[in-house]
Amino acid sequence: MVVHAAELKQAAIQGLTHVTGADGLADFRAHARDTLAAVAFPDRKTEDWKYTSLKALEKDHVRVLAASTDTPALPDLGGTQVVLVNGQIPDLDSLALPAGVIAQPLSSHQDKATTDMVGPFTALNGAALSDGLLLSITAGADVDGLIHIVHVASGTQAASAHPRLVIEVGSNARVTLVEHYIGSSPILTNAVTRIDAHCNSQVTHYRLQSEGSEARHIGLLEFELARDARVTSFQFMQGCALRRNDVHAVMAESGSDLRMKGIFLARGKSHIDNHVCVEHRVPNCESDQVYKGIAGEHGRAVFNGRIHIHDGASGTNAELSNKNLLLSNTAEIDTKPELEIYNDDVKCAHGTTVGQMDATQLFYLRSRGISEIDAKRMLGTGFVNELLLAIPDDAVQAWVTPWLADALTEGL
């Protein structure tokens, strides 16, 4: 039975009746509940959601909180691993973190739990939050190895998990972070992540979303860059029953530099929707976005990329590119690049393409004795290869490359 947006909202509010958590977040939860009551859940008439329906969500996806379960086998990328199962933070005293990294419950710093973007699912995350994880990178630290944060969705029934992760990178610090979402269950992961990059810090960030086809995922990722901060973010994701990613980045002080690259795949009947917004609020900042999408069978992929240049942001240099590949005539990709500019002294560019796999190239490979599956895998990998080669960490590249090859050939 299809559940309407208003029914989902009512179910979400009902499910919060018995939610409890850390006392330090009591006021935060109460404010989030008030916000949830005041906002409407999106439907197809909501502009930002017109290509994405919530029909994959049942009432229990917003009414029932997923219980913590045993941890399955986890991917090993080296470095330090921090595991959150169904949104629950681990025993922080048991973590062996590298020098310069401090883990605390978010409830000990309620003021850091807020986000710039406020919507129904962000409010639901806050209202259902028992506690979140705050990772602080101390000023001047050069963190050794990866910090691999694994979000596990585990369960057999419709339910929801609400992880909230805040990462503060101190001035002149350097760190590599991996957010990794895994699981084959039908649970809705409603995630919020915020990364604050302080003055002259350097952050390499990965977001790997490899949950199974039955998963539901709605996530908000926020960046705020201070003076001369450098952030490079890679996002690799495959579609599932419902996947919606909102990325909001703020260039808050002059000299900051943001590079975002991403690959998204929608196969079978999966759905994936990416909404990315970069706000240039101050002068002399740079941003570059390069995203590539692939859709096959009856999969549907959505990309909305927006660059917002504020009135005082002179000297801005911002670019956006989104290229897409269709593997079948029944797949669909909807792409919409946007520029909103209120200053003349800027350099901005955006572009998008949607095309099919080249039949001539496919024939050439087949004529050389290469199977159809391998030929399509080779062409698909070639389409995104520039982004794979740009991954600076060997362990992440070694995980992403075969995962991508499997996702490309699945069902062929």
Contents of the next structure:
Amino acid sequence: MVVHAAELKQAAIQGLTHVTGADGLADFRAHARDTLAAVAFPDRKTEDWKYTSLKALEKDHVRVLAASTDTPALPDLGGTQVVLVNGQIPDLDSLALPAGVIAQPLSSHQDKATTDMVGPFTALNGAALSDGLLLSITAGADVDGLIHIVHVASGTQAASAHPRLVIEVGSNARVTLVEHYIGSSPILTNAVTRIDAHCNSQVTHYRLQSEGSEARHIGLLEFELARDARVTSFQFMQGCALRRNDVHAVMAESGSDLRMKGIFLARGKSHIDNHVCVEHRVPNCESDQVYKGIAGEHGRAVFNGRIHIHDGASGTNAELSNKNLLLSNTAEIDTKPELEIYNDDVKCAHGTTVGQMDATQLFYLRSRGISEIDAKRMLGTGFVNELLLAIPDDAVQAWVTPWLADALTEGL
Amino acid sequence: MLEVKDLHATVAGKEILKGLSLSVKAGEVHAIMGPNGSGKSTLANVLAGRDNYEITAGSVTFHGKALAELEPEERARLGLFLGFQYPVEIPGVSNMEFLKAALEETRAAQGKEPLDSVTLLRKAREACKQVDLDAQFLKRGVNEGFSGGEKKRNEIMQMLLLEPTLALLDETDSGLDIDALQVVAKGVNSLRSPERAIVLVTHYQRLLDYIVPDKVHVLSGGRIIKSGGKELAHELESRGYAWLTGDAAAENA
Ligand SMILES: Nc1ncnc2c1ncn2[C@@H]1O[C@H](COP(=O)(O)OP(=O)(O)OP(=O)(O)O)[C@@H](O)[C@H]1O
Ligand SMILES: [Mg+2]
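Given the form predicted on its own above, produce the structure of the same protein in the form predicted together with its partner chain.
The next block holds the full complex; its first chain is the one shown before.
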């Protein structure tokens, strides 16, 4: 049964009555509840959600989960692991973090919990938040190894988890962060992550979304870059029953540099929607976005890439490219670039394409004895290979490459 | 080894091969010549099993098996190799990764023991050397940015590694300078043996000075209209095709 957007919202609000959380976040939660009450849930007529419906959500999916004690098998990337099961922050005192990294409950700094973007799901996350995780990288620290933040979705019933992660990277600090979403549960993960890169800091960020096909995931990822900050973000995402990612990056001070590279896959009946927006608010910043999508069977992928260059942002250099590969004619990919440019002194380029697997290439490989499935896998990985080869951390590359190769081959 | 009998085939619905017969035995080298558009590449593609190339009548057997029932990769594993007239570029897939997959799957199907990666790399380097191709080409995307001649040498390099029993080389000599032609010919000759056969599609008698054929065929209008010994190639070189195709006007011109 398809639940109407208004009913879903009603269920979400009702579900909050038993939610309790850290006292330090009481005002924040109350404010979020007000916001939630005021905003509409998206339906077919909401422009931003034109290609993504909430039909994969039942009323129960907005029911907030109780804490879980599940301890699933975790992927090992050799870094320092911080595990959040269904959004619950772990016992922070027992974490063995590398020098320069401080973990605190977000409730200890309520003022840092806010985000720039507030939609219905971000509001729901705030309203349902028992506590979030605040990671601070001290100024000047050169953090050893990866900080591997694993979000586990656990449980067999429809319900929701609302992780919120705030990461502050101090001036001149250097850090590599991995946000990793796993689990075969059908619950809705409604995640909010905000990363503040302070002056001249250097952040390598990975977002790996490898939950199973039954998962529902709605996520907001925000970046704010201060003077001369450099952020490189790799986003590798597998489709599921519903996946919607909003990435919002703000070039807030001059000299900042953002590179985002993403691969998204929609196979089977899965759905994945990426809305990426980069805002250049000040002069002389650079951003470069390269996203590649693959959809097969009845998979559905959506990409919306927006570059917003404000009036004062002269000397901006912004690029965005989204190339897509369709593996079957029952799959669908909708891609749309949006440019809003209010300054003449900028360099801005964007391009989007949707193509099919090249029959001549496929035949060439098969004519050398390579099976059709392997040939398709090779062409599929070949299509995204430049992005995989760009991964600077060997352990991440070694994990991501076979994962995507398998996800590509599955069902072929 | 290869028996083609009264083959009719269509490309995208259009009949191109119209009753073609050809018999190739182990140990032989055949040359197929013929005017542009006569169906030479079509024959090669039909034999290799390309999509949209459909056999509508007649039969093709290879090592006694009906080719029509086999997938392209099964034909390759049975020992068929097509050297493409226009090898396609595959960015993102490295030549080495490609060769590894091709050799692994072909050898497994043929019951040969797998090659460890050190041996594989050594063999690939040797094959490159044999066709005068820098080993750096193994790291590049398959044919990506290769010059015309490099692409052709890459085809021969693959052939040397795959050791097919039947090599069908579609204009492998076109676009090669004289040195490259000799290199390619040497590579092809090194594969010649009593168990193997080679079919060369070419427009130039010159290649046949280096790879001497046992038989020469003229393909025109989708059929073999004349077969002969190596001297036929010389005759075609001096007289063209008109005397065979019945185009009297062209011959007298
Ligand atoms: N996909 C296609 N659709 C329609 N016609 C085709 C297609 N491919 C080939 N043909 C036609 O089939 C005929 C034979 O082409 P083929 O490539 O086999 O010729 P060829 O003998 O190899 O010529 P060349 O010497 O120029 O390489 C040509 O008339 C060509 O236009
Ligand atoms: Mg041809």
